[in-house]
Amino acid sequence: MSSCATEPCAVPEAAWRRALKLIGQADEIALSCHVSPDGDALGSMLAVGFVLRSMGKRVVASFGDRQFAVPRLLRFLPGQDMLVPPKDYPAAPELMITFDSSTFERLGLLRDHTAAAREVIVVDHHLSNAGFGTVGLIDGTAAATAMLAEQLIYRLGGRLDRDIATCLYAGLVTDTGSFRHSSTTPAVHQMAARLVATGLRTDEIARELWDRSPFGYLKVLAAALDRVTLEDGLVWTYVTRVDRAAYGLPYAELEGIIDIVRRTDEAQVAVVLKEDDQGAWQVSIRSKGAVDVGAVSAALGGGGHHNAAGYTAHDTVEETMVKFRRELGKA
């Protein structure tokens, strides 16, 4: 199944063979993803790991947090052993693969690995994405990376079983919002099939993913909806570490509260600013279609898609929203 019938076709051939090549010809490959990993980030980078395994390469991933965790949403999926904290990956790569990042800086502390790689194959399925790497297999079409994963995964002439699929599924609907997105095609769903065909748990899946909070969770949501605000067609609101601290909740337990402030029905934009461990505010902005949020993502330093995207800012509050007001008029 390593034909388009199926599967994103907006990388060239060309790309495809040469990545292949490396691959065939590397006995290490180092994988990574974007800081903060989501599922398809992680699912992606597990899942050709799996497989680049039974290669008899040998396989090390990692991703650039300075607190390295994996995200306790994420911690079910299998394959976990192959990853490393950024001060055990290989300084200079022989060969790296990247997934799911739309730019070098997304990166965070594996930058410099990646500068210093001989090759990096980039699997990405981001409109914005900048074209780092010596590789490109993107697809800006394609609803997740995950599927750029697969067919990179039949390519390379390996078959499905239930912790790929596990991996790759987690991808697939976490940035198909369990297939409610736009992006959710025909081939979206062909592919959830195959998935589903190996056996796994897909109400396993769903309860790890959006049916589990710790407490905390709960009054922190609550802070941040007490601080909502509406405006002109945008809805926001903000998480500070002090609200965290007060219930010991990691910033990785905040991906949701966005999901639940772009419900309101009389805004058109919604954004969320969570602020990190080191003070940074990551400001995660969701739109109904009407607004392009990755282009305006993408003028404020960030990256994504139309209906969803984010970016790093370092002023306040009042600042980070004075300046994404200015690019959401211009939008």
Second form
Amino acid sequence: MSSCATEPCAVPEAAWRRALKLIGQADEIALSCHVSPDGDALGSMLAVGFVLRSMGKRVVASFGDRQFAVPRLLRFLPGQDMLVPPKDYPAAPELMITFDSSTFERLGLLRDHTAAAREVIVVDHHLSNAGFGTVGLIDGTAAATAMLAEQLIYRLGGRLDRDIATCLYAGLVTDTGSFRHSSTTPAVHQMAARLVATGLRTDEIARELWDRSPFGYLKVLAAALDRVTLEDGLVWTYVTRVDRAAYGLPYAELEGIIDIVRRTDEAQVAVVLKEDDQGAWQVSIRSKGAVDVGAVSAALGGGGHHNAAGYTAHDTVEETMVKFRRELGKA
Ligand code: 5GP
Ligand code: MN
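Mind giving me the form predicted together with guanosine-5'-monophosphate (5GP), seeing as the form predicted on its own was just shown?
All chains and molecules follow, beginning with the one already shown.
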């Protein structure tokens, strides 16, 4: 196996060395990932957390959501005893490591803690990563942050066990769209083979991630699909707080709707506007190739990748779509 999960490796050797040195010197290490964590963010963080703990480090892990709760579909991940809510997170950590967060803003309530931390190692695979922090383990060609987390684990002298592999697999399988996206390189499958070889149950993980929606999800999905619109290669819809309230459906359950909307053959770009509990629109965007929705999203205050991106909007649905179409037109 090469020394790097992806070829060519974008992380300079000096950055790995500096990260290992800081980790070696630290007694307590504070881990964090982006708000509303997905499988890659939470999985990468917990996987590294296991290894740091086995090295004798005190480990705390968190993410900066106002309502601190692990999304239902990620509750099967092992290692959640490492998690503390933001209010119990060290105010000025000696060493912090962030996972899958492309910007400082994506750390939410943990921004002040990050700003006050002595050293911040940023582990991420977003091309758009602005490079906050003091050490960047950033590779925009990696399919998932989990690939960089695996590298970090090996370089720390850690070994994969089933718990660690389950966390990393959750990141790899979600960020590659179940090994379907163009980011699915031989290195991705090779990593998957190493993970599966630990004895993890890919069928059970798949069921946890995709086949445990509450009944209300189907009803909310039906409402979203009922008002879906196709216009000039763009397919889009929205889901309101009212839609969800009727079935007591948490916001986090909406994540998979974009994957259904994007199936539309006539569309190159798919958009779902999801109203969160605060009344803001979380906009999910997907592209089938030519259009760089990461750039569109960045122009609207968000970020992401060429084929998958998102941002937050505070306008009405109509105004949000007017602004979105305008940016899409420029892309
Ligand atoms: P999703 O639609 O799954 O929520 O987001 C897709 C991708 O877009 C994420 O992996 C993330 O890279 C990016 N993204 C989503 N929302 C935001 C946001 O509010 N800000 C930034 N910078 N990126 C986002
Ligand atoms: Mn990711």
